[in-house]
Each structure stands twice: as C-alpha cells, then as structure tokens.
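Next up is one chain by itself, shown in structure tokens, the form predicted alone.
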Amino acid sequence: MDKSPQRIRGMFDSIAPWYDFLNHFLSLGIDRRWRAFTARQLINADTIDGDVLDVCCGTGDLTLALQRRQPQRSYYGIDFSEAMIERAKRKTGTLIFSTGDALHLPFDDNRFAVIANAFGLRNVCDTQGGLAEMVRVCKADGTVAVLDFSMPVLPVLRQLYRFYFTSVLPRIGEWFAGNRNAAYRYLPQSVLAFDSPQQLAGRMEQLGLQNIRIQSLTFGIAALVWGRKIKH
C-alpha cells in the first residue's frame, strides 16, 4: 500500500471538497458522536493546563469538538494537505491551523497538554514515528490519544461491516468524489492494514505512556486509545 508523502498529500487534496459530506454520509453521522466522545474524554476538569494540538486534523472537525469543551484554551490543528487546512480555516477564525508533517511536528518538546489524532495516524508512513512525535510535544501529565476505525468483534457484524467497508463504501465514495487517486479504495485497505487498538496501546507503552485506556465505540467499528505522559 502506497503511503508515500506525495500520494497521501495528493489524495487528500483531491477529495477535500467532498471530505466532510462523505464522512458524515458514509458513517450515517456517527462520526460526529465519536469525535464528541473523544473531546469529553480529553478535555475535562482533570485535564492539565495548556494548549491542545490536533495532528492530521483534516478539515478540523475534531479540533472544533475539542474547543467546544473549554473554549478558553488555545487549539492548534496541523495536516499534510493544504486543501484540507484551507477548508478547516473557513470553519472558524479562532483556531490555529497550519500545514505540516506528522513525522516532524514544528513544535518544541513538552509543548501541549493534549495531543489528539483522529483517523489520520494510519495514513502516516511510519506509525511509531508519528506516535513518537506526538509524545515528544506532550507535556508531563498530558494526554496523547488516537481515534480510528477498528474491526467489530461479533462475527456476523464483522462480516457485514467488512462487506460494506470494502465493497459498498468505495463505490459510493468514488461516485460522489470521482476516482480521485482511488481514495475510497485506499480507505478500507488502510484500515485493514492498521494496528488493532491493542497493538496501538502496545506502541504507546513502548514510548513511555502510562494509564493507557481503550474504549470501543459503536460495537467496535471505531476505538479511542489514550494514555498519559508521566513525569520523570
């Protein structure tokens, strides 16, 4: 599977006009609930002081969901695709969006209280490297979180979901967006090839995160994995 920077940037630039609509349409709007749940877990009374970063932010839906929890914080979003960032900037003037590489985040060490990534880490060619960068810019006692698709555990649901994901969803996506770099065929391939939530938790442990939690969402269709960076 081609995850070269040129392929990923070009693919997301090309589908940017349809990205939000298809996300909501193909998930029946459930993706909004997943982001809202993620925001509630990450931004609450127990969250340490500091700014918040959304890595691979796309058009900024998670960044906005996070901001709604505690608007007084500063919220940053960064993404590889300039077309995605341009659409994110149209949604609000209060968030700070910029283009950048998840493998080389342009921020100092220990900069953010919360670093989140929704449906983006599996598009980074080096999963461990992307996670390591998120941990690097996280403050001590801060939180690093990844929200992404997973496979349902129940056998019947798993089979139905796999059929929808590999056969129905690509056709609908390409009907609306056209065959833009085969983006909606890449999507199920990238999900099936990506780490399970347990494997992702293992990566986080290797990078020193603790108190790692896994929350399955909507019968296992998605999962949130998050942990805390402990003071040394």
Ligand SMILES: C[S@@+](CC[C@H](N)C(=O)[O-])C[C@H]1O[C@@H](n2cnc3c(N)ncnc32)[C@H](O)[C@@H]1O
Contents of the next structure:
Amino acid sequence: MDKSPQRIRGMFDSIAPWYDFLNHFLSLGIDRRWRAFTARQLINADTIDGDVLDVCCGTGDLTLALQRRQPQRSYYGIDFSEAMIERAKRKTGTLIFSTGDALHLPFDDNRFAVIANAFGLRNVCDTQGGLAEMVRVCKADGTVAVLDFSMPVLPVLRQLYRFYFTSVLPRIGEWFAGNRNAAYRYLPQSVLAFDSPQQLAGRMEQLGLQNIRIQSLTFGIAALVWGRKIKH
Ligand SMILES: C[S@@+](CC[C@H](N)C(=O)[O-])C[C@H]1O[C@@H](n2cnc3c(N)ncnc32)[C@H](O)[C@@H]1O
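Can I get the form predicted together with the named molecule as well, since the one above is the form predicted alone?
Starting with the chain above, the whole complex follows.
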C-alpha cells in the first residue's frame, strides 16, 4: 500500500472540505462519541499537569474534545496537511494548530503531559517511528494514546461490518468527495492492513510504555490503546 507522505498529504488536502461531514455521516455520528470517550479517559483528575498534543490532528475535532475537558491547559494540534490545519484553525482561535510531520515532531523531549492520535498513526508511513516520536515528547508519568478503527470480533457483525466498510462506505465517500486519490477505498484497505489493537499495545510496550490499556469501542469497530511513560 502506498503510504508515501506525498500521496497521504495530497489525499487529505483534497478531501479536507468533505472530511468532517463524511466522518459524521458515514459513522452515524459515532465518531463524536469515540473522541469524547477518548477525551474523558485522557483528561481527568489523574492526569498530570502540563500541555496536551494531538498528533495528526486533521480538522481538530479530537483537540477540541480534549480542550472541553479542561480548558485551562494549553492544547496543540499538528498535521502535515495544510488544508486540514486550515479547517482546524477556522473552528477556534484558542488552540495552537500548526503544520508539521509526525515523524519529526518540532518539540523538545519530555514536553507534554498527554499525546493523543486519532485515526492518524495508521496513515504514517513508519508506524513505529511515529509512535516513538509521540513517546519522546511525552513527560514522565504522561500518557500516549492512539484511537483507531479495528475489526469487530463477533462473526456475523464482523462480516456485516466488513461488507459496509469495504463495499458501501467507499461508494458513498466517492459520491460526495469524488474519486480524489481513491481516499475512501484507501480507508478500509489501510484499516485491514494496519496493526490490531493488541499489536499496537505490543509496540507501545517495546517503546517502554507501561500500564497499557486496550478499550474496545462500539463492538470492536474502534479501539483506544494507551499507556503511561514511566520515569527512567
Ligand atoms: C484520518 S485523518 C484524522 C484526523 C483527526 N485526528 C481526526 O480525528 O479526525 C488522518 C490525518 O493524519 C495526517 N497525517 C498522516 N500522516 C502524517 C504525518 N506523517 N505527519 C503529520 N500528519 C500526518 C493527515 O494529514 C490527516 O489529516
């Protein structure tokens, strides 16, 4: 699968005008609940003090969901698609959105209390490198989290969902957004080829995260995988 930065950036630049609408339409609004759930898990009374970073923030919906939890923190969003970042900036002036590469985050080591990534790491051409960057910029006792699609395990549901995801969703996506870089065909292909939540948890462990949790959402259609960076 071609995950070259040029292809991925071009694809998200071209679907940016349709991105939010199609996210909510194709998921029947469930994506909002997944982001709100993620925000509740990551920002609460147990979260250490400090700034929050949303890597591959796209149009900023997760960044905003995180900010709603504790507006007094500083929230940063970074993404390499200018068109996506432009849309994020239009939603609010209170968050710090900028363009940048997830594989070379322009931040010092041990900088953030929480680093989150929603539906983004799967698109980064080097999964381990992207995750390692998130761990690098995380403070001791801070949290690194990845939210993404996964495949349901219940047999009938798995088949129904697979049919919707690989046959119906790409057609609807193309009706609206056009066949721009085949983005809505790439989506199911990339999910099917990507790590399972357990594999992602294994990568986190390799990178030294501890207390790793896998939280399955909506019968396993999505999963939140997250861990804590322990003091060295
Ligand atoms: C499916 S969108 C997710 C956007 C947002 N996190 C959300 O929850 O809707 C994936 C995003 O990852 C970004 N992306 C992919 N590879 C990247 C990289 N190497 N560096 C920065 N952003 C990247 C894309 O530009 C795109 O905006």
